[in-house]
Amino acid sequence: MADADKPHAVVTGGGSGIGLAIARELSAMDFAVTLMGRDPDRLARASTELPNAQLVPCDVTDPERVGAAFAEAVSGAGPVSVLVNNAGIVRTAPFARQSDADWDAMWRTNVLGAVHCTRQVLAPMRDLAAGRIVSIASTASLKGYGYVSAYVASKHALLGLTRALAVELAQTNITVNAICPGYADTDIIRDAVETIAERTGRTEADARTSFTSSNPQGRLIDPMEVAGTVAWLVSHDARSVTGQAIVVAGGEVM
């Protein structure tokens, strides 16, 4: 059970990858952390790294479930002072082969998921000394990539939402920002590398360059680099930083 005497941070998509790295960093900063995610088994595995974290299964595409999940989170750890909208999905295919179902799934998760969660925290967050909303938006919110048109469109929308909310809330104690990582060293990329190698006969090292080549530093982003950026954004020192798209991508986007 999370400690209700500590400031409370909720991380969606917190069971693995970037979300889990962010949760670890916030826990180290003495936040009470709630991990939300669709997969209870993945959350349970994450709890071995963060035994004090509160685990709340939640499908961010379902507004009723989101409402219940946040009620449970607040009951266990108090009002939410930091929300990290990290839950997201990607499906790859040429534009002509991406179905309405693909577009709907990415819109409902990547955009409306953040909308549903933000709605839950916004009113009570106004009563706190400080509130922070951080969305993980990807470099796909700032540029185009082939074969992921629906994903790119959804991430552009998420960044637009971030900027609009930042203006709307500028006179309050709440900041709203986005972090835009490049390709990161997560299970999603590792699985993609394996798939490319299997389908093309390339070595995994060669397949990996499909992702590292877009980064001028020639590497994947460490999830802890994203977590460190979140740590700064939620700090008192970043209280004047709002409406920003902070790129963590080795110089890919300038």
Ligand code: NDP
Contents of the next structure:
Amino acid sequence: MADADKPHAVVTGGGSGIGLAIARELSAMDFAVTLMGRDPDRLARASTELPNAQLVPCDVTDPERVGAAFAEAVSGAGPVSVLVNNAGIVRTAPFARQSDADWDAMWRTNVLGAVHCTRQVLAPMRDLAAGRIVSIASTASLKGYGYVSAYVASKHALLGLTRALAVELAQTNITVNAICPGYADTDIIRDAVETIAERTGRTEADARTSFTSSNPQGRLIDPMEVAGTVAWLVSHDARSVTGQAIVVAGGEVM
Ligand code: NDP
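The form predicted together with the named molecule is what I need now, so please give it after the form predicted on its own.
Below is the entire complex, every chain and molecule, led by the chain shown above.
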């Protein structure tokens, strides 16, 4: 059960990977945390390590469901002071084989998902002492990569949304920022490594170097490094930081 006396943070896609790491960090900072995601079983597994988290199944692409989910979240844990737009998907294919359905899915999840959730929190957030919107974008918000054109376009759009909202809300108590991780050690990358190994006959260790080699530090980002950046962005010290794309990528983008 969430604690209504604590400030309330909602993490979309909070049941796994980077979102779960962020939820852990915010919970350790004494936020009441709500995890949203489509798969209730995934949320339930996450709650074994975060027993106080509020679990609200929600598909962020569905605006009606998002409205109902935020109503449920707020009734359990109070107005949202931190929204982390983390839910995201990637589908990999050469541009010529990326279908309209792929483009639609990535646009609806990676961009409209953040739009739907942000819409739900903005008005009540203005009445709080401070509000924070943090979107988990990507280095793909700042540079191109091959075979993921729809993903790169959607992540550029998510950063554009962040920058525009930051200007629009600059005179309020709300900051809006994006974190741009490089390749991180989560299921998205583990699945991609498996796919590359299957399709090319390379070993998984060799396929993994496709991802580690783009990071000058030669490694994948630990999701807790992204979570630590969220912790700073939601702190009082970061109240003048808005509209930023904070890169956590071992120097891949500078
Ligand atoms: P995961 O696949 O572990 O996490 C994605 C999460 O999003 C899942 O929990 C998933 O839960 C949820 N999700 C997906 N679609 C929806 C939806 N329509 N509605 C609600 N929840 C949804 O991967 P990561 O942790 O790696 O990814 C998290 C974010 O970080 C993504 O936005 C990704 O683009 C970004 N990122 C990841 C990088 C990486 O290398 N891993 C690098 C840069 C950015 P469910 O399926 O249950 O809905």
